[in-house]
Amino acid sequence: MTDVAADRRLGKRPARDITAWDRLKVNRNWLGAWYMVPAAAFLLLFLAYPLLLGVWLSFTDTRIGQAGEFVGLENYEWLWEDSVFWMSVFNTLLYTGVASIIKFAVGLYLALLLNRHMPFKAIIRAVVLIPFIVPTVLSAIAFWWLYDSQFSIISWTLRQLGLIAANINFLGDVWNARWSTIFANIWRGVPFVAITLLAGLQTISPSLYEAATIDGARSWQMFRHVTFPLLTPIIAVVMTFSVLFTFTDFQLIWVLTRGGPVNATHLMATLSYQRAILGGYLGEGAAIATAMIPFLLAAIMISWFGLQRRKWQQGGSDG
């Protein structure tokens, strides 16, 4: 009896009847791709499609309740001459740059502090995480009361201490409003940076610090030559997310100032919402939102090239 006949009697398909499709279905390298199909479909439907639709709308004069026509780069030409748009770009870069730098510095300090042995360490970690857990809108409302021009507890305290004679106009003055919103963002974002870096610190082997101590290294030298190099991959990832979250911030600014005073705190995200939804000019709002993409891609690429330079994924040395 031939092998083919024996296979058929046993209910098996002969080798010659197995197609390339049958091999793909059981191939280990393709198995992961099959499991990724649902996630890929979800991302295409809820992320890629809205993104492409927004880009398309930016090339039209679509308004709410009115189908638009293709106008090419007209929306972008209009934005090029729009002083409010350029102010929102400046505000966004200032807001993102200052907040991200301070969040990293304070978050790294807290992570190093919480990584030490101390009493009630678990409770302290939970308390540090509270600002990040609280919904953004509630945090913004709390800061709105703290910054109130008449009932601010900050102004009241400073008056009682004799440091000021009148209440501080936190949200009514241009630069006061900018610094106030930046501080609120820092308060919300520091816990995310601190807890993530703390998780990275706990992956560093204590034996490395013991060896550095035996070699006579001081605290700063251990941080510079042991902690920071090993923490760099985590820093790159967490700061990428921090920059993206800060750059696209909407809720905090909208609840606190709605872009005021005189557009001084408008970010690109809030200006896009104001022009597209409140103003009804969907094409112009979509153009502002689309203009954010190059900045976001730049942040991602800087992080990616930084990770590639260190080659930490492959266990290599610095490039």
Second form
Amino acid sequence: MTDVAADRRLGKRPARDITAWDRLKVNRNWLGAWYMVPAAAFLLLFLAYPLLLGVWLSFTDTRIGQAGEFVGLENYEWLWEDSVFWMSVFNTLLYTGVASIIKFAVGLYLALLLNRHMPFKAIIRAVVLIPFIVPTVLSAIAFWWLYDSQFSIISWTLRQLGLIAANINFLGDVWNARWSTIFANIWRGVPFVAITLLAGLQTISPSLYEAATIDGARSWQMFRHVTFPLLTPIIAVVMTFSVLFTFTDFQLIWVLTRGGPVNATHLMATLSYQRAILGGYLGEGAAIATAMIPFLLAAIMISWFGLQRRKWQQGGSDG
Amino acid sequence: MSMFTRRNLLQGGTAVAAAGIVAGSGLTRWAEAWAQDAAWKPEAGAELTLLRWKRFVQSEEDSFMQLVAAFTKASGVKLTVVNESLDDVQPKASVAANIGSGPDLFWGLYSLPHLFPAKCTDVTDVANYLGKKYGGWVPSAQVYGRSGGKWIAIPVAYNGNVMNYRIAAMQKAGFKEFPKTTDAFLEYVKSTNKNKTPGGMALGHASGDGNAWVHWCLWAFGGNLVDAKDKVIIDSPETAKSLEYAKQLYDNFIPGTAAWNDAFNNKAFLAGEISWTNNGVSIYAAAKADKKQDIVDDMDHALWPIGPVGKPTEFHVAYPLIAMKYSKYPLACKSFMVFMLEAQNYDKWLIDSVGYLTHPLNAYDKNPVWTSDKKLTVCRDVAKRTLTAGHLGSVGEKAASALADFIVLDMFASYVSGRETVKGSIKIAERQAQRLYRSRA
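Please give the other form, namely the form predicted together with its partner chain, since only the form predicted alone has been shown so far.
Once more the chain from above appears, this time first in line as the rest of the complex follows.
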């Protein structure tokens, strides 16, 4: 004891070996890892854990209110032979495919228009965003009235004009219901695509267009060889998000049809909710939700590898 | 105050009270006397939260909140009431049961307590006390309230789902009174359609009205989803007959019913677009509230026609109240359950519910609401007449899931709308039911 006290007085530290931990604390190469720990913990806790829990649940017969047991692939076996599940897969692919393509086309067109100089540009750009700003549930309720089988303003107008004799059965007929919900989704999703692509368009330097004009390029050629290539990275991001949002859409369908008529508009997300939460079969609902993952991964892969693997972006030529 | 001693107030309380007695300060004074005498004394410092379905009739909610205030004043228990839409009560209760935390009391739909019977407080003592005092529970209340020989919920009320019809249109169709058999009903449906005054019933994913009518139809012809052992028996000639019958009805409905959810028929009836539909008496209440006197005068309610099975096959909504086992104040929960169903409170609440809610205890047959307006009288008997979710089978989670998954509703909708054959639609429903009941054919 006295030795130690004497050492302290003399300002000496007790001699000990430098441990690996000490090195890790000061090593610059590890510093980056340390700074990433909070973010990684956040991702693990709020993203990876729920995802893995969902996948785990899909292999159990868990019901709401009672813990389940591991049942292997039983939930998937039932789903495999379940015509309602396959219809929801078909509906989801149709809904996502058609809505995403049209949203992209209309969004790109709107973005090109909005990129031009015109009077009241700022106001028009703000107005375009409105469908995106309105809470989905509110816009869905508005569509619900528009599509009402007795009180639809669309049916009423067409009837007054003498174009139709009876009200249009928007949500009661299988294909009408599908197109009606897809239309509502497009209406809501176009502003997101348009405004994001507009942001992309504005990063393209005007000097490129000037050079192209001098070279005698027509407007289509300018679009094809200047605008579009430079816009692809943004398109990849926008379409990835757009596809993901559409694929996982829930509120619109739930308000408009609850998956009816006869499950014709059930998406995988709504069917999963109906079975897991309302029906109480958490395991099966989780299996439907898990079945969405491969589709979503495929969509992401296509967007990123298909649209971003352009050599010119790294300075090479675009083969 | 000297007129009201605790004893004579409580004695008076055993008889069915007239509306005047319970009004205003009388209720509070009675409540205070009741609280002193009650068998279930709330824990000291108890505070409760009750999650209930959002009201359909404003006067019912107002009356309920008065009742809650009187309870708080008398017992000192603070009771917070949270309202959720009908469809959201079940998921919230299930999650609360799962994690063991949340509102102390849940007030939801028919089989709710059977989704997690082990998580519900045993309320056998409360049910026995009330049953003895008020003339016994109706049979369906015993099915909904009990599990494994004990009471796990108090079925507080029922919501009758009855036929709503316009009188003039019925008479024009050649009927003096609403048809009492399925055959006569089909004639009525055809005639009203021919007269350009059609009706309709929901075939979209309408958990209330849609499920009510397709189950009536299935059971009226002897069809059943499962038998007493929960074996799936939907594939039967009786089911096929009920589908054929429903198809004939559907062909004479107003167009668009395949899209209807629970709200569509109310709107269409009030707008004069349809002359009959199935619903609670909320259309009538709304017509009164909106001062649509022509509709109020020209409409009435009827019980469902009886099919070849020869007995009522109605399917009304039951609203059980559960006390969760995790609640720190089980006595306070029980105390509120009893307080709510005591005549002094319940009678007034029933009157203010204007027929939308029906009692589960026989003594309340005498409530003035059933005689003050003859158009509401039919709803008096709905609790006695209703069959339970799952009918022959168990009333538990599988029956609840089958309803939530619209298995029977989709079977009817897919056949009558022409998407499937009789065989095809039954096969799909059978497959779905086997999935829920985990019984492979």
